[in-house]
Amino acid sequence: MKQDKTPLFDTLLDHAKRRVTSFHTPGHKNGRSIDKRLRTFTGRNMYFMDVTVFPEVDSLHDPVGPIKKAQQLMARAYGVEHSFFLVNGTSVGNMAMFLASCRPGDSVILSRNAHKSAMAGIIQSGVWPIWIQPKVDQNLDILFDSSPEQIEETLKRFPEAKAVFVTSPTYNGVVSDLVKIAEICHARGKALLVDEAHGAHLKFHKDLPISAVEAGADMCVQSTHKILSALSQGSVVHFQSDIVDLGRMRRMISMLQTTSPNYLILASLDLARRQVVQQGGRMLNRVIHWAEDARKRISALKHFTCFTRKDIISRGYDLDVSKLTINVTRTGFSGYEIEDILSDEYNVQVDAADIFNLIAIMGIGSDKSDINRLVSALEDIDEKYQGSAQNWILQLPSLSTEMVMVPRDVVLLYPSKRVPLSKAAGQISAQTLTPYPPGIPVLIPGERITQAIVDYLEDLAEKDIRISGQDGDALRSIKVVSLH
């Protein structure tokens, strides 16, 4: 099987060219009934590839034909034992990793800044989360995932943990020392699970940090659509473990995925793999060059800065330089406000923003004109706009709280009630509350609410900072477990 082959895409293309009369789903029947406005914009050809499961195109849940071959090619490209295509995004992969590696009542070590799908996996699998407090860097205004030292210390305190879950790269492109973390985990017989949503490209360029598959993770999940050229929702789980049962992982993935997968997404995974294997080095060369050029030009402005790979390495981590974290604190505006100005006035859309930063993600399809447009807009904003001085500080309360109940039991078994925020200390949380920034849950189901967290939430409420998970326009009460 050569990497220039695309068995799934070729099968779909051949099928589409035959113009088969459809008596299967979907109901638009090869695009015939698609709304004319949409069809005029897209053309009709793509809808001939929007098919359902039948022998010619194979089944995602029991692949024996072109899907099986495409997944084998993906595994070979990444140097792993098995790769599984996902059409529900990396979120499904994170959930499946928890379900496959742990049993109800087991415990998993992870940093608090994990994606919300990790919390969904914790609830579904019935495990106890053992949280590591994220490192706060108030000079760079970002958070770091768990260091090897933090993980080793936590494993010493909780040797019963079955797995360690790491997010690498983070939204800011910060990559953990996965080689050392893998050594620590495997010396103790623990599975290393990595949310590598933003790292599908790392393996294919020598000037990028090491990827999870090369570092020895037991399983990792990648959003092939984020940096590479798959369609949105197209992701892949890579498996290379002697600790986790392969059959169980296969069953968990099947249980979580739709039985009506979008074959265009599946075909785009097949094509994205071939592209990055054959052309990734050259394409990523350009992306890295333009990103570094942008980093220098932005940092030369009066009110904007970008940290460098050297800055991150000095802190014990590494940086995917294709991501630009643009600090806006000198402008006097929040990142949200600069994001709106860029979108409304310059037709430039960044991936994310918080109070302190913009995050601009470059993909394999980015080109020099994109960078020039972004930098030009920031140059213009740098001259035209000046906000009010703000005294924002990135900080977190102590999140070393007591886990009283398994999150799954709180969500599925116990009723809840509302209590005033001021009277919540000592109660057991029945909800997740996540302030932005920093995007870290300060409460999750099953945790004892401390006075420090109450004080922190009251302070945020006074500053009118919205907290994800709150009901209503203001945070005045909290859902807690009702034990009576």
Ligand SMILES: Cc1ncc(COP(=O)(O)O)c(C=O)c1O
Contents of the next structure:
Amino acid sequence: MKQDKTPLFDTLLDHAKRRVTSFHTPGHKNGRSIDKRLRTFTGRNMYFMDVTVFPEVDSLHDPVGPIKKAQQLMARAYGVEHSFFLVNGTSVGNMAMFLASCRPGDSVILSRNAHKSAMAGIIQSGVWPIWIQPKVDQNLDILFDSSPEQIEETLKRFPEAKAVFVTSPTYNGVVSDLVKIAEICHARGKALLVDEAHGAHLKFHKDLPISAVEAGADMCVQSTHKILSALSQGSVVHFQSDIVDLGRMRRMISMLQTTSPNYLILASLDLARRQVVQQGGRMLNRVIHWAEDARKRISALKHFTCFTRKDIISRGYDLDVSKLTINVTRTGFSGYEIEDILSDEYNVQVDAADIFNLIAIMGIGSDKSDINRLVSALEDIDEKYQGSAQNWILQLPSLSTEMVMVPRDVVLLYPSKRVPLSKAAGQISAQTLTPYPPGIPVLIPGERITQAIVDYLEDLAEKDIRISGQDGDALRSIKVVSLH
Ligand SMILES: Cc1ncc(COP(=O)(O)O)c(C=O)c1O
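Same protein, different condition: the form predicted alone was shown, now please give the form predicted in complex with the named molecule.
Whole complex next, starting from this chain.
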């Protein structure tokens, strides 16, 4: 079958056009009972595509028809053995990768800056995480995922690890040297799992870094909805492993996904694949050109700056140049404050902000006028606003941590109790505590709380630094494992 075909979308469209009398779920019956305000806004047609599983439209869990064909086309487009469609985003794919590649009690190496769905996978699968501290760059004010050297070193110390999990690209578009990491993993028979949520487009333009499957990853998960044109929640797992069992991966994905998938999301994956294969080169060319232009214009301002691909390559990584990380530290405002100004005053919404940066994600649907609006707003802010100088420094505390209990047991087996922070030393943490900045957990469920960690957290609480996981306005107590 050729890449210009869209078997799943075509089936759904044919079905919707037939205006079939529905005695199946969902209950809105082709949109008839959908609240009028929503239906008036969206029109009715799409609700004829919101169907349930029946032979004509195929089953996500046991595909034999159009879903099977659409997944095969996806696999061919990315050059892998098998692709699985996901309707709960990359989050569910990350969980499935842990469950498929490990058994309870195994261990996996990963960076502490992994997405929260990686922790969910660790809890569900009952594995021991072996954490690598991300590298901090105080010139660029960003963190880097594990380097090949860090991974090799960790594998030497923990040769029993079953897999290595890497986030590439990171939120900032920083891509790891996956070719080297794959070589290191495979020389030792370890599976390389890549959270490539932000990288579904990489394969389709020569000026973008190498994608995970091209670099040799055993599996990767991509949020097709983040940069390409799938609807939100539409993601894909790509599989090409001699180490992980394909049947086990299929079972794990099936276990985690709904039995009532949204067919609009599934069909949008089919269409996004055709679009990127057929027009991706041209569409991404424009996006890359505009992003590079914006990077130069923003860096020419007095108070804003963007790092370049050269900056990142000189640090041993690569950059997805379609993504803009805009450093705001010279404005005297935090990234959160500039995000608010952009949204309130200029009607421009960025994807994320931290103390130091804004992250503006370009997508395959971005337009030149979007970029111009963002850059002109920043030009205006550059002239009009002046914050009171901030002296934030991106740094990680030099605290040693030790996992003494597997996270699954902490979360699922043992009760927990709250103890005052001052009395927590010696206990085992039952929660994740993440100060912002730097956004890296100080404690993870299963780690021993040391006096040095307590001192550090007390210091943060005194300085009014927000700690995700704190119990109220300030961190006064910690949830710990109740062993008795
Ligand atoms: C690095 C990373 N991994 C995974 C995810 C989860 O992806 P999804 O929203 O598709 O579930 C995100 C979401 O932002 C992410 O940034």
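Positions refer to the first chain, counted from 1. Remember, predicted model here, so these are calculated numbers, not experimental data. We call the rigid core the largest set of C-alpha positions that still match within 1.5 Å between the two forms.
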- Item | Rigid core superposition, Ile453 Cα moves 2 angstroms or more between the two forms | yes
